[in-house]
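What follows is a single chain, given as C-alpha cells, in the form predicted on its own.
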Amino acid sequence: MCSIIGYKGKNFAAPILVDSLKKMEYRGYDSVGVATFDNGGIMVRKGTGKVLEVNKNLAISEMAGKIGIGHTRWATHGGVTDKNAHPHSACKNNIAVVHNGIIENYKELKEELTVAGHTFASETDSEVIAHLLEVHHGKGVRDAMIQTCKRLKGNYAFVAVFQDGTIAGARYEEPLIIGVANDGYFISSDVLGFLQYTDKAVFLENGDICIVDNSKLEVFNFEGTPVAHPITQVAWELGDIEKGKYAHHTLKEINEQKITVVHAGRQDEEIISKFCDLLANAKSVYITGSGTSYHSALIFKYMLAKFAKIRAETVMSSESQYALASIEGDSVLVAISQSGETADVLDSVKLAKNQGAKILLIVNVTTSSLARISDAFLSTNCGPEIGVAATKSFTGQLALIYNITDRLCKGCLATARAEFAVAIENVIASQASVMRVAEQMKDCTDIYLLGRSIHYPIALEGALKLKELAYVHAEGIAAGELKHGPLALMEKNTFVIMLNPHDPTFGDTISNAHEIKARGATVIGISDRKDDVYDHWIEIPQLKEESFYPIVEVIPLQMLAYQLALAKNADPDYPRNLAKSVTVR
C-alpha cells in the first residue's frame, strides 16, 4: 500500500505535498518523490527514506511551480531503491506517475512496450502506466486516461501530471478521493492527505477516472460517460492527526482508548437498530477480518454464542474464497475494518454480496469503500489511528461488540462504558509495572502467550503487537492445548505471559502456569488477582462482568510491545515491512 497525492491550485504545490505525505505516511514509507510542474516542464526528485529525511536531503519543498504529485511508497514489485521509488517518468519525460495498487499484467505490457522501442528505468510494475499513458497521448488527456486504463489488470489507483499542466487520476479497487478546496484541487488515496486544507471531499467509485484542467473538475468512467458525484463533508477532527505531547502515535493512542472506548458506543438509534435487526434475522452468520480485525471477530463470535444465542462461523478475509464459496443467499456476513479499504476483506465482501447475502459492516472510516457497499454499517468512532499497529480501533470495536450484544440479549450485560474507560485508565496509569516486565524481556527471542475461552483471542493479538512492534517471535496458544505440544517448547530464558482474570478460567490457567514454570519458563500474570506462581504480575483492575476483561487485559500486551520496541530501537509508529492498511494482496 502506498499513499498518492496530486493538487493543482493557486498556491506551491511542493511544500503542500510534502506536508500532506508527512500526513499519510503511515500508508508507506520505503521512498519518497515528488513530480511538480512549472515553465512546461515536469521536475522529479525521489529517493529511499522517510518523508522528513528525502526532504531534507533533496529539498522536495523548494521545487516550483504550483501543479504537482506525490507519493510514499510500500514496496511490493522491486526492492526499496531510488530508481524504484515514484513518481515515475515515460520516455519523453512529459508525463509523470504515481501508483497504489498491482498492475497484474504489467510483464506483458512491459514486454509489449520494450519491443515498441520504451526503456524502463525501475523494477516496479508501476512505470508501465506512464508509458502507457505516453503512448496514448497523441488524442489527448481524455483519451490517454480512457485508453490506458482499459489495457490495465488488477487493482489500482494512480495520478499522473502532464506536461500542459493537466492532473489526472483513476482508481479501480483501490481508494482515491477528491478534495475541493477554495483555491484548488486535490487527487488523494486517503482524507488526510488534504484534511488541514479543506473538508469537503468528492468519492470515486470503481471505473472513475478524474482530470481537473484550468482549474476546472470532470469527472468520467472509463468508458468516457460522465459521472456525477456529490460533495461530501469530512467530519474528523484535525487535532487527531498529530502526537501532541507523546513521542509516538502508538503511544497517544493506547492512551487514547480511555476516550475512545466511550465513544464506540455512541450510535445513531436507527442505524444500530437496523444492524442488530439484520443479524438477529439472518439464517446463518459469518464474521470475517483480518489481522487485529479478526481477533475481534473471534470475540464477536464467542459473545453472539454465550448472550444473544446466535450462533456465527468466522472466516479469516484471506480465506473466504474457500470458505465463504457456498454462502447462503439468507445470510448475513459481518465484515471488520478499521480502514475499510482492506483488499481480502474487500474480496470476502464482493463474494458473499454477489451470492445475495446481506453486509453488516463494523469500520472506523466510515467514508470507506466498505461503507459505501454495505447493507448498514456501525461506526467506532475513534478519529484516525496513525500508529501502524492497531490499538484503540481494536478495543473501539471491541466495546462495539459489546454494545451489539447487548442490544440483541435484551440488555443482559448492561454495558457501563463509563467503567470501561476507567478500567482502562487505571491500567495505563500503572505502565510502571509493565516498563519492569519489559526490561526484563528485552532480549528474549520466544514469547508465548496463553489464554483460554475468551482471552484466547486476546492471546494472539498480544502476539501480533509483539511481532509487530518488537520484531520477536510470538505465538497465542489456547492454554487447553499445552500438552498437545507447546510443552515442550517450555524451558529456561522463555517468557510466558498468562492471560488469566479471576473468572472460571482462572484455575486451570494456574495449573497450567505451574506446568510451564516446572520447565523453568519465566511467568508473566496478566490477572486481577495476584498467585505466587507469577515470576512477574501485572494487574488489571477486577470487573463486574467477566466477558469484558479482553477489553481491558489487553492493554498491558500493547504497552510491553511498545516498550520492547523502544528497547531494541525499533520505531513504533513504522514497523519494518509493514503499512497501515493492506490494500494489495
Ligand code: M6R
The other form holds:
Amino acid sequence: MCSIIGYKGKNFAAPILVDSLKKMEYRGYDSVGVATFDNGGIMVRKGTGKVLEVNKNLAISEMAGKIGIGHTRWATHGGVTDKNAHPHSACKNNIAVVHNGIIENYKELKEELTVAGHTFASETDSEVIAHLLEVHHGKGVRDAMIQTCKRLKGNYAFVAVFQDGTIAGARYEEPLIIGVANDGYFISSDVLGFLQYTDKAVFLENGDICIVDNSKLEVFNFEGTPVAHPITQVAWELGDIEKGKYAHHTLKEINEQKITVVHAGRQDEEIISKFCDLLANAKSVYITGSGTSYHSALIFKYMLAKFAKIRAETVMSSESQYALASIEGDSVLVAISQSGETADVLDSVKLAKNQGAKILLIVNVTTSSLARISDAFLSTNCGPEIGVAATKSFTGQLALIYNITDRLCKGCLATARAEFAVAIENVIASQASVMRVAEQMKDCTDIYLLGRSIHYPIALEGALKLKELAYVHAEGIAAGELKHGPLALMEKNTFVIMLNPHDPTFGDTISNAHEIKARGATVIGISDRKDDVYDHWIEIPQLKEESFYPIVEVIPLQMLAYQLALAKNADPDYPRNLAKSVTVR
Ligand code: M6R
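Switch from the form predicted on its own to the form predicted together with this ligand and give that structure.
And the full complex, kicking off with our chain again.
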C-alpha cells in the first residue's frame, strides 16, 4: 500500500528518491518523506500531499547526501498528518525508517519501549521499528536488523538508514526488491522504483534481510544465515509508465486496450499447455481474486462451464478463509491478480497450497510474490498499469481467459477471437455517446447497472469503476433480481444502465427496462441493438461470439466513470482513500 525506496551509490540520493517515489506513487499517495545521510547526520523532510507538491514545499530533492530512504504513505494506523508521514526516526535521530505493511504487535512494543524511556513522535505502528533498531544497535546494524525482525509480528517490508551511512531492509509478507546498478544499490517495494536506473534486480524472499554497506550487498535470513539469490533481468520498458499524450494514466490505459488484449492472448505454448492440463485434470476447481480480478473470476467460471464443461467455484479472496477452509488435496486454485501482491489473494493461495492444492495464476506483474509461489502462471502482458482503477488489466485478464478456454475446448472460440481488436477499436473511437450520457449523469447520486448471465459480472465491474473513480453510489444487479427488491428504488432521479447486447438475454432484459422506465427512471442501454425503451443508447459492435461481449461492454463503462470523475474534479488516477495494490488485510 505504501511505496518504499532506499538508495546508496555515487549520485545524490534525494533527486533519485523523489523520482522513484513519483513512479511508485500509485501504491499510496497521502504523504511523502525522505531521509538522507550526509556528513555523519540523518536529515528528514516529510509532509502530507502528493510527491511533487511536497517536494515543491520542502525542497526534498535539494537535500544533501548520496545515501537515503523515501516513502509514500497510504494511512493505516494514524491519520494523514505530517508527523505520521514516514520516515520515522529513533529518539537519538541516529536511525530513520520507512515501512510498508502492518505491525500487529505495535501496541505492546510501544508500551514496552515507552517504559524503557523512548519517546514516540507519531501515532503509527511503523515508528516502533526505528526504536527497536535503536535498542538493538549496540552490536551493529546486522544484529539490530535480526533482533528487530524477531520482535515484529505482522507483515512488513522496511528500509532503514543508520548513522554510519549503512542502509538495510527486511521483508516479511510484503515485497522488497534490490536494484543493482553500476554505481549503487536500490532497495524498493516495486521494480518501478529503480527501473529507470537499472533492470538488474534481486528479489528478496520472505524472511530476508539485506544490508548495503560500503557499496557491497549482503543478504541473510532472520537467523543470520547468508542466502544467495540470483540477479534477474527485469523486462518492462520504462516508457510504458509515462502518460504520453494523455491527460491521465487511466485514459491512456483505457485507450491501450486495443493492443493489450491482443498481447494478453499471445502465450507461450508450453506454459499455457501445462496450465490447461493442470486445470483440466483437477478434481475440483476454485477461482479467486479481489475487486476487478474477482469479476474476471466470475466470467472465467461461466466460460469454463459453457465451453470446457469444467465446473468451478468462485471465491472472493477476502472470504477464502471461510470458503476454502477445507478443500481436497487434488484441487486447483486459479488466482487472478493484476499486481500479484494483493494480501487477500496471497492468503487464499497459501490456504489452498497448505491443503495440497495446485496454484494456477493469471497475473500482470510476473515478478510478484504470487508469481513466485504459484505452480504455473500466465501473464496478461499488459505492461505496467498505473491508474488505480483496473482497466486494461481487466480486459487483458478476459482475453487470456478466452484463450485458455479456447485451448480447453480445442479451438471452439478461435475464429471469433480474431474480432476483438477491431471491436475494441470501434468502441474506443465512438466516445460521443458516452460523453453525452456523462453530461446527463454528472449530478446524479444513484446508478444501477443491470445484466444477466455473463453480463452480470460487467454490471458489478461497471459499478465498481463508478464508485472508485466518480465517487457515486452505483450498484450492479443481476437483472432477474429486479422484481425481488431493487425495483422499489426506481424513481425519477435514478439512472439505470442495462447491459443488453443482442444475445439470448436480450428479451428478458428489455422487459426489465420497460418496468424500470414505467417507474420514471432514466434508462441507458449498452447494446448492439437500438430500442425505443432506452432514453440513451451507447452502441457497441455486434460480435459473432456472445461470450465476448463483456470485453466491449466494459469499455464504455470505464470511459463513463472517467468522464464523471473529471466532472467532479476528482483525480481519476488517484482516487481518494484507495491504493493500487492492497497489500494489507
Ligand atoms: O492487483 P489485484 O488485481 O489483485 O487487485 C485487486 C483489487 O484490489 C483491484 O482490482 C481493485 O478492485 C481495483 N482498484 C478496481 O479498479
